[in-house]
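In the form predicted alone, a lone chain appears below as structure tokens.
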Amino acid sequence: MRKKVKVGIPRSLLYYRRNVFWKKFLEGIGVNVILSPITNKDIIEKGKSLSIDESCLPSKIYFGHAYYLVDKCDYILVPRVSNYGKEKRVCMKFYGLYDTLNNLFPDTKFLVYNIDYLNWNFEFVEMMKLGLKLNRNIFRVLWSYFSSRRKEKNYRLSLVNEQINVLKSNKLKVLVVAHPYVIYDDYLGSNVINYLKEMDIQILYSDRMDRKEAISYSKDFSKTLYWLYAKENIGSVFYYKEAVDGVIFLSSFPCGVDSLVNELAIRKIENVPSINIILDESTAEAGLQTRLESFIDIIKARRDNE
């Protein structure tokens, strides 16, 4: 019996975004797929030791988990994002990420695609290309490929879906707007996420709306923002700003988009209580826990007197 080819795959950055469709593409063409584990201390002091100073810490975090899977896997995944059009560009650290771990890492197997549409490289092409690289038959990887795609619309659908009933509650609700990546890993965002849950506070997610109606949203904003996912989380605030009690912005350090988009969307956003927590490999987590309940405080009161 042949041994079915392994992939790992680094649980950071557009792992948040795209973990649907990639594990049900590569488990549909017969290959095992392995995670790295959830974030921890050892992991990001590996991928500090093998970043420059200068890296924010969610691409420092990425090369500590694409370290974990070096010697575990026969390939790792790491796709090279550009653009996905003219105004749909994605910040460099996604076009980057093969190049840097291919110099890091010259004895491991990539599977890289590439999306770069103003330069013909679609993503549906780069797939069939990665998936013939690991299964020959065309008929399967269409299929896989079709049927992911199906997956991630229908559990995008579920989370927007989510979203739409949560916005129906009484209780206080709070906008948190950043990055899956920041958002959903267990060592960046899971205290705010947390705290907010054990208030009994809903939480609605800048990431959780149709993406498309986010980046239309954004144009209140800036008709000029030039980065894709910096629309879509701000376009967020400006669609829900009238439905929730308050906006907290989630950036990590140093990340330059959202430390000028954050802020200047602060200052854009009338009558809504908002606060920007930026998070490093240092924050403590009693000074966060401080500044949140500060924070809700000010919400509470701001209902009770309404």
Second form
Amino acid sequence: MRKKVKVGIPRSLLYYRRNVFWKKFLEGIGVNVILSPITNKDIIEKGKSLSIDESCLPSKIYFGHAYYLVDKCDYILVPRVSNYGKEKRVCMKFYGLYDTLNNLFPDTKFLVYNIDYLNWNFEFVEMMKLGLKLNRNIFRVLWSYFSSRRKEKNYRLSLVNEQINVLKSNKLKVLVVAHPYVIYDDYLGSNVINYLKEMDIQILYSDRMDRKEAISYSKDFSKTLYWLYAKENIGSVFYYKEAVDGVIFLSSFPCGVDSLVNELAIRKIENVPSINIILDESTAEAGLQTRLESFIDIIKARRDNE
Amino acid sequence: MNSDKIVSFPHLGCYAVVFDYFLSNVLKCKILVPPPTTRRTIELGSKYSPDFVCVPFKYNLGNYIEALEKGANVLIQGGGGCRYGYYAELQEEILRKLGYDFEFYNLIVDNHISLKKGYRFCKKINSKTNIFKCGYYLFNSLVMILCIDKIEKYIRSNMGFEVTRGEFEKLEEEYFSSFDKNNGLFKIIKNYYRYKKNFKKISLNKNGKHLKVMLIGELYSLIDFNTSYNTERKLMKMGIEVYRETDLTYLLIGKKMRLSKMVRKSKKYIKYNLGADASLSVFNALRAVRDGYDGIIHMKSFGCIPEITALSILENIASENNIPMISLSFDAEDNEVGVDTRLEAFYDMIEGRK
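Given the form predicted alone above, produce the structure of the same protein in the form predicted together with its partner chain.
Full assembly next; the chain just shown is listed first.
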């Protein structure tokens, strides 16, 4: 029997957005998927030492994850995303992710797919190319693509439905607005999430709502916003504005997009209490908890008054 | 003449004269060039800006505030690219919260300056203008930018070697004041050739053994001399030939035409376009290696994402090809002395290597 190709996926950045699709697609074409572990101290230290000081914390963590995978698999999957069409651009760090990694680890092979709709690089074609590199059977690749898309869609739907159920509860509800790679990362967002859960507060996630709907809501906020991920985040704020008791903006230092968009959003939503938490390498848990505690006291008091 | 409207715009290096020319001819109302950027400008700007936004935002905001203090009531923002394209909305919101009364025009659509929106803005301010007039003056402005950039390029490569100190700067000042709002296309071109001749007349003390340095990095920090504390001029005065390709000519004309070629030519290090001007940085670093430059200076504003991507690649290029490189990152709180010290140390190093 032929040995299976091993493909590693760093558990950071776009992993939290596309994990279901990637895993199903790669397994469908007969590839062993290796995931890097949940973010831990070693990974962060390694990532920090590999990257430029000024780069944002999630991308530092990404390099740490990639380093972990370097000698454990044949390929590492790295997407290069530029845009999904007009006014659907993404943060510039995704433009050069592949090239940076390629320069950091010159001896490692990377699987890259390039999404750049304005230059006619569509996801379907790019995934086909990637699939055919690993598996010659085009029918298998096609089937794998469509089935994994369907699975991803169903998974998204289940998340959205879960969120709708959360919305029905009578407890205090807080919307956490953050990029998925900040909020689901064990080192970055989990402190906040765990604390909120401890306080028995229902958490709504900004990425667990219908993306198209979120984008249409973001038009209320700003007509010239052109970042896709920021649109989805901000759209959720304006969608849930009436339903939640408070909004927590969670961003990592120094996130370029959030520095503008979150600031503007805080200025524009007036009658909902909001807090802007910026996570960096030295965020102390105690300080964070104090801030969250006082924020929760405020929203509790507000609710009791009504 | 529309008397009650005073239009203003943020500074961008030495190009204020071009914007002034275009706007005053098309809008036929009073144009207020904001006062030159000083320490106060950046202090005002960073006081009201979000924490970790990049430096151009702070400079622009400072320019706006100073222009508003002088009585401007129509502001324009027309810069695109990366984060710059989204500045306008937040700047408008901040200025409104500060209590100023003004009209704000954002000419950006999907991260690029939109000619259609720009024309609509011109029509709104001055209803008598038409598309031919706008086109004519736009073309003239473009020619002006080309002329200025050519002259500046000559200055950059030769100013360090003038026999009598200060001649270049004097003539440059004269050139900038020679622009007149009533100039036609012919006059602009004639002026350019006249001054080009004058610049060529300045006697130089240039032998083949001088130092050559390539300046690369983010567009705003390179063009706008305030951001970089005149780093470029300081280098020239040390007697270095400075080469920099990033200017408005590149941004407006060169980028669209040459981007894919640049990525292809530097394929040893990059496969895709890195966004903003990062591909140009990598391309020019490789060019510096190829043409035997003595050093590379990389400049960016703090937290510039595309340049951070480029920097990790540039470090590889520098170490593999054994070419000295320093990276300067500018923030509002930086002090000039620190930058000077680093430049001097860099100068000593490349001189020692030569």
